[in-house]
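Below sits a lone chain in C-alpha cells, taken as the form predicted alone.
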Amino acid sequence: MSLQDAEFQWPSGYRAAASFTFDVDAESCALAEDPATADRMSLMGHQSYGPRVGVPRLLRILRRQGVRATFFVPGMTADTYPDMVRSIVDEGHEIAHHGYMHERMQGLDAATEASILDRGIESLQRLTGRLPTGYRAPWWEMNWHTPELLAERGFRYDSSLLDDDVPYRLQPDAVGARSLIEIPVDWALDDWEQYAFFPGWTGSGVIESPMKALEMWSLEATARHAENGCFVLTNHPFLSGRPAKAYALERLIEQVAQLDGMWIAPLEDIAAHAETVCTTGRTHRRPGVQFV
C-alpha cells in the first residue's frame, strides 16, 4: 500500500474491496491490430463467442451470486452487439468505456485520442442513455495526456494503471484540470495472460488450467483482503466465458464473498466511495531522462 493512501478507509463494515470486471473486446481487438484478420473466419468466430455465448453465461453466474460487475465495452462491440449491451444494463451492471475499436493508444497525439474517446462515448451513450463514468485504456496503455482528456469529458474514474493496491485521486498535469479516481489493475489479475491463444495472432500456445488460475487469483484476493487492498479482476468473455473457465470463475466469486468484510462492487461504486476519502491528488509526470 502506498504511503500516501496508508490510511485508506473502506465503507463502514468493510476492510477491503473486490470488483469483477469484463473487457468485452469481441472482434475489435483483433481487427485493431490487423484489419486483415477480418478474412479469418475462425478467428472472428473465436472472438464473437464472447458477446454471443460468453456474456450470457457470465450474466447467469453473476445473477446466481448476487454480484454487480463492470463491463468495459469498446464502441465497435456496442454497435455490433447492441442487444448484448442492453442485456448487461438490464441486469444492473455498469457499462464503461474501452476505446472504440480497442485501438492501441500508446503514442497517439491528444487530438487523435480525443476523437476515439468521443466516438466510443457516442456509441455507449446512444445504447445506454447515459454517459460512461469509467474508462479502461485498451492494453492498459495510457498516454501522459490521457488523464486530462478523461477529466475534460467528465469521466469519474480510470482503471488502467498498475501503480498501487488501492484507489487514489489522479490529478492531471494541467492547470485547472479536474481530478478523477484511479482504480489500479495488475497483469497477474488478467485472464488474457492465462488463457489467450489463437495461432498466428496472440498467445504462446500454453493455455493454463482454470484450476491454476483459480488458485492464483484466490491467493491474490486473500492477500489484498489481508492488507485492506482492492482486488480488481479483469476477464474477457471470449476466454472466461467458456465453460470450465466460467466454472472456476464462479468458484472464485464464492471464495471472495466468504472473506470477512470484503466489499464486492462495480468499479463505479468503488470510485464513488474513493472520491469521499481520497483528498490529496497524485500527478504523474514523464521522467526527465536524457539519452546519450
Second form
4 protein chains.
Amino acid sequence: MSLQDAEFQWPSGYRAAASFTFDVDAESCALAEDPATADRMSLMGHQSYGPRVGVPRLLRILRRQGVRATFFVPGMTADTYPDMVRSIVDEGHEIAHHGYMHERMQGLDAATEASILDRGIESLQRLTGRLPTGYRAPWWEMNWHTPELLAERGFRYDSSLLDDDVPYRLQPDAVGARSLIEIPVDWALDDWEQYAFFPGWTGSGVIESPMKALEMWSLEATARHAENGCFVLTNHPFLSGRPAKAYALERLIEQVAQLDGMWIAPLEDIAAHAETVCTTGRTHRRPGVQFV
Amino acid sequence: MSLQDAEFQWPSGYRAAASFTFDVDAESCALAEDPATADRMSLMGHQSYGPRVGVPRLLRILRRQGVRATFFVPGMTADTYPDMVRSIVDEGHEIAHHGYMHERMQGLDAATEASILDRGIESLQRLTGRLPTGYRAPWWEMNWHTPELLAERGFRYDSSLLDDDVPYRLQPDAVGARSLIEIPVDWALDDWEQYAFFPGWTGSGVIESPMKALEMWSLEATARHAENGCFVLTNHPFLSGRPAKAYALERLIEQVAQLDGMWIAPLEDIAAHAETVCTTGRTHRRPGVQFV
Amino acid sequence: MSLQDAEFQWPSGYRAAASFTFDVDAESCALAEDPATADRMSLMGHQSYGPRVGVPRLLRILRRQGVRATFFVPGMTADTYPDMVRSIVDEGHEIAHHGYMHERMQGLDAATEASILDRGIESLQRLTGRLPTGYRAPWWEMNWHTPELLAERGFRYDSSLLDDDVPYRLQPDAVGARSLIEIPVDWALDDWEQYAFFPGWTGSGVIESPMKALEMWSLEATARHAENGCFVLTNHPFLSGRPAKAYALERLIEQVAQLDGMWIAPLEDIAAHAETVCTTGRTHRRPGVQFV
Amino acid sequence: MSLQDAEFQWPSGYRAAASFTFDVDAESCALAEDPATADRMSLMGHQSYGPRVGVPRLLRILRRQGVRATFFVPGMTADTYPDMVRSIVDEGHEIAHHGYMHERMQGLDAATEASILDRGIESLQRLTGRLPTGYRAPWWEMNWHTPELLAERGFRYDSSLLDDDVPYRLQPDAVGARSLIEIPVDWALDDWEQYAFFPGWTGSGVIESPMKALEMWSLEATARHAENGCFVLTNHPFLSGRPAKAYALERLIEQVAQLDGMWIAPLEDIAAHAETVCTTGRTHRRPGVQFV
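Write the structure block of the form predicted together with another copy of the chain for the protein whose form predicted alone appears above.
All chains and molecules follow, beginning with the one already shown.
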C-alpha cells in the first residue's frame, strides 16, 4: 500500500471535478415509508414544493450560472409531474434513476429490487425517450447484488457509495465481464441532514442555517479541489429549492466555479470520462470474506 | 411549465411582504398531548411564561417598532388569559384561530375537527366580539377536509401549508364555490426548532443561539425580498418572549424594515390583498390521484 | 394587564443581577436514573470529574474573578466528597439543596418528596453546620406540593421554575401564611444542553463549542441587564469544570462583571434582597382551575 | 483538598502535551453492534473508507507535519487490512489495542473480556511482532475489572477514562502490586459526535462543519496548554480521513504545534514519561463504597 494513491486523471485542463445533483423525491420518499402519510395534507404539500416551486427556481439558478446538473427522479415523481421532468430535460440537464417510489432497498432480494429498477426505468424512458445511464439508490442504500442488477440493465454509473473521493470502476463480480463506474457520495454533502425537518416524519429537530451549509460545502469543494478529487453535492428541491437555501446554493456554485481548473459537469459526463481512465475494476465483497 | 412563475403582485409601492406571527400556545400544547403534564409545575410555569411575561414584552417591541402582527390564540389560552388577549387587541394586532387546545388534528374525521374549530371560534368571538378571519392549524397539520371546513366557517385565510413562497387562492373543491387564501409557512421560520427544550416533553436537546436564528431569518427575509416573496415568521411567546430571544427578534424586525419596499403587515391584511390578485384557485388532492 | 410590569427594584446602585450557580451532581444523577450505571467505570469517572477536578478549577476561577457563587449539592455528593464541600464553604460560597440523590421528583407524593428533602438537609447540615436556605429541584422538576414542603422546612428561596425573568414571592397556598422567594431559571442558561453527552445515558449527541455557549450566554446577560432582569446561569462541574468550557466561563464572568450596575451575587443574597421588595405573593395553581 | 492540584511535571522544556490518536474501527464497530449490517453495502463501504482512503491521507498529513501518532486498531481491522497496519508502522507510529471487533464491553464478565483482549493482542502481535503497550476500550467503556486485566497482560497504559486532564497512575487494586498509566479522554475531543451519521446505524442527524470542530478543538488545546494539561484528540479515519475534515485536522495540528512548549507525542511516549513522575497510584472503586 503506497501512501499516495495514483492521482485521478481529469480531462486535459482540469485538476478536479464538481457535480451538482438533485434528488427530486417529492412525495415518494414519505409515501414509501408509510402510505398513511398521504393523509397528511401539510406534509404532502411540503414535499410537492420540490417539483412545483423548488425545481423551477433551481433551474433558473443553473441557467444563470451556466451549470449542467444531474436530477435523480423516482419513477413516481416522473409519472406525477411529467411537465416538471420535461422542463429539466429542456434545460439540458441529465435525468437519472432513483427508484420508483424511493423504496427502502435494504434487505430486498434481487428479484424484488430488479422489478423496482425496471419500473423506474419504464417511467423515465416513457417520458424522456431514452434509458437512464445513471443510478442513485434511494437512501443511498445498496445491496451487494445491486451493482450486478445495474450492469445488466446497461447503467453506466452509480452514485450511492461512500467509499472513496474519486470515481472508480466497480466490477460487480470479479469473474464477470460487465462493470460500471461508481461516483461516490458523502453524508456531509447532502442537504437532508442540514435542513430536513417534519414532525413525525424526518429530521433531528435541528435546522441549520444555509450560511453554515455554504461554509461547510465550500470548504469541502476547496479541499477536494486541492487533492484532485471529486465534489458531488446532493440537494433536494423540497429543501434547497426554498429561497434562502437556494440563495446559499447559488453562492456556492459561484465559489466552486472560481476554483482554478474545476470541471463542473453532470455525473454522466464524469462517468463517461472515468470509463476512459479507470481501466481496472474493484470488486467489493460482503465482510466475512477477506476483502483487501 | 414555465421556469419563471408569474410574479406575485404586491400592493403599489411594495415588492415583497413580511409578517410577524405569534402562536400563543401557553399550556395547551402540552396538555393536549398528555393531560398528565398538568402535574408538572415547572413545565406549566414554563408555558405560562408566554402569556404572562412573553406577550407583554413582545407587545412593547412591536409598539416600539411600529409593527402590527398576528397572534394565533388557542381557545383555551383565550379562556385562561382573557386580559392578555385584550391587551393584544388594544395594541391593534390581529387575533386568529389556532385550535381550542392546540389539538393534534392528524387523523381526525371532519366532524370532530369541525367541533374543535367551532369551540375555538366561540372563545375568540366571546372575547373579541368578532369572528376570526385567519386560521393556523396546531402543529401546522392540515387534513384534506380542513380547507372546506374553514371556508364553510367564513375564514378568509389559512397559514399552515408549506407548499409555496407566496400567497395563493386555495379552492377546497374544484367544483365548489367557496375558497380561501393560503399564506404558506416554513419550518425554517419557526422558533420552536431553534429554541424549544423541555425534558420529557419536547425538543431535540439542542438549543440554538438567538444570534444564529437572527442570521438565518435575516437571510431568509433578504432572499424572499429579492424574489418578491412573502416572509412569514412564527414565534412562540414562551420561547421568543424571553430576553435574549426577544432582543434578537427586535434586531430582525429592524433589519426587515430596512429592506426597500418590504410591506410589513398582519396576515389578515396580506390575505385581503391576495384576494384581489389571486383570481384562480388551486385545488390540492390526496396522492393517488394525479395532482398537477 | 399593563404592558410594562413594575420594574424590579435592585439594591441601590445596581440595575440588574447575575448569579453563577453550580449543580454538583457527580454520580448521583446517573445512579438515581439507573443503579446499573454504577457498573460503568467510565461513566462513573466522567461524573466524579466534577467534584474531584472541576470544582477545584472553578473555585480558582471564582477566586480570581472575586465572585461568590451558589453550589447546589445533592446529599449523596456531600456524603461522598465532604472535603470538596468544605473547600467550597471555605471559599465563602453558598451551599444549597439539590435533592439527596438527584431524584426524579416527577409524580412523587408529598410524603416521599418530604423524606428526600429531609435526607438532603441532614447531609448538608451535618457537613456545614447550618440549614440550607436555598433549593433547586433535581431536573428542575417541581410538584405543586413542593413549595409548601420547602416553606415548611424554612427554605427562603427556590430556583427551579421557568416562569419569569426576575425573582418573586411564591405563596404556596393563598390562604396560608408561609412563602418563599422564587428565582427563576432558563433552559438556555444551563450547560447540560450545550455540552452533556454520554452514550446510553444522556445528551442529544451534539456537543457545542464553548465559544457558542459564551456568545449565547453573554447575549443573554446583556439582554437581561438592559431590562433590569436577573441572569442565573447553571453549570455542572463535570461539564463546565473541564478546561475549554471553564475558560469560556471565565471570559463570560469577565464580560458580565463589566456590565454597568450588574450585581453579581450568590442566590441567597438575591433572595434576601427580594424578600424586602417582593411584598405580595403569587400563588400558582394546577391547570383546570382558572389561574390568572 | 487543595484548590491547586500539584502541577503535572512534563519533560524538561515542555509545559503541556498533545497526542493525536486514531481509532481505526473500519467495519468492526458496525458489525459488533449488529451482524446484519454486513448486508448493507453502502454502510460497509462507508466504514472501509477508513483503512483504504482515510488512513493513507492521514499518514501523509502526519508525515508532512512531522507528527508521530497513536493508532488504536481492533484485531479484526488488523486481520482484514494488514497492509494498512504495516504502512502505519512503517511511518513510525504506534499501534495500540482497541478490542477485537470493537466489542461493547459494558456488562461483560472478566473472563469474556479477557478472551477478547487476548484475541486482539494476538492479531496485533502477529502483524507487528510486538505486544501492544496501550489500550483504549471500544466505546471508551471500561468495567471495574478491566484495569486488572490490562495490568496482568503487561499493558503500560489505558486511554479510555474521562476523569482527569492529565495522566495518572491507575492502581487496579490498592493492595495489588501492578499498576498502569491512565491518559484520560474527553467526549468533546472525539470526532464521532461532530461528524458521524449513517441512517439506521449512528449519529444524531446533525453533521457539524469541520471549521466548528477546528475552532472547538483549537480552544481546547489552548486551554489545556495554559494549564499544563494534556490534549488527547480522537479521530476516526472513516470520518476525519475525508477531505475537508482532514484539511481542518491539519490546520489544527499546525496550531497546536505553535503553542510554546507543547510536546506532541504518541501516547506510549506520554505514558513512559508519566511512569517516571506518577509515583503514587489511584484506586477507583465502584460507588456504594466511599471513594475519595
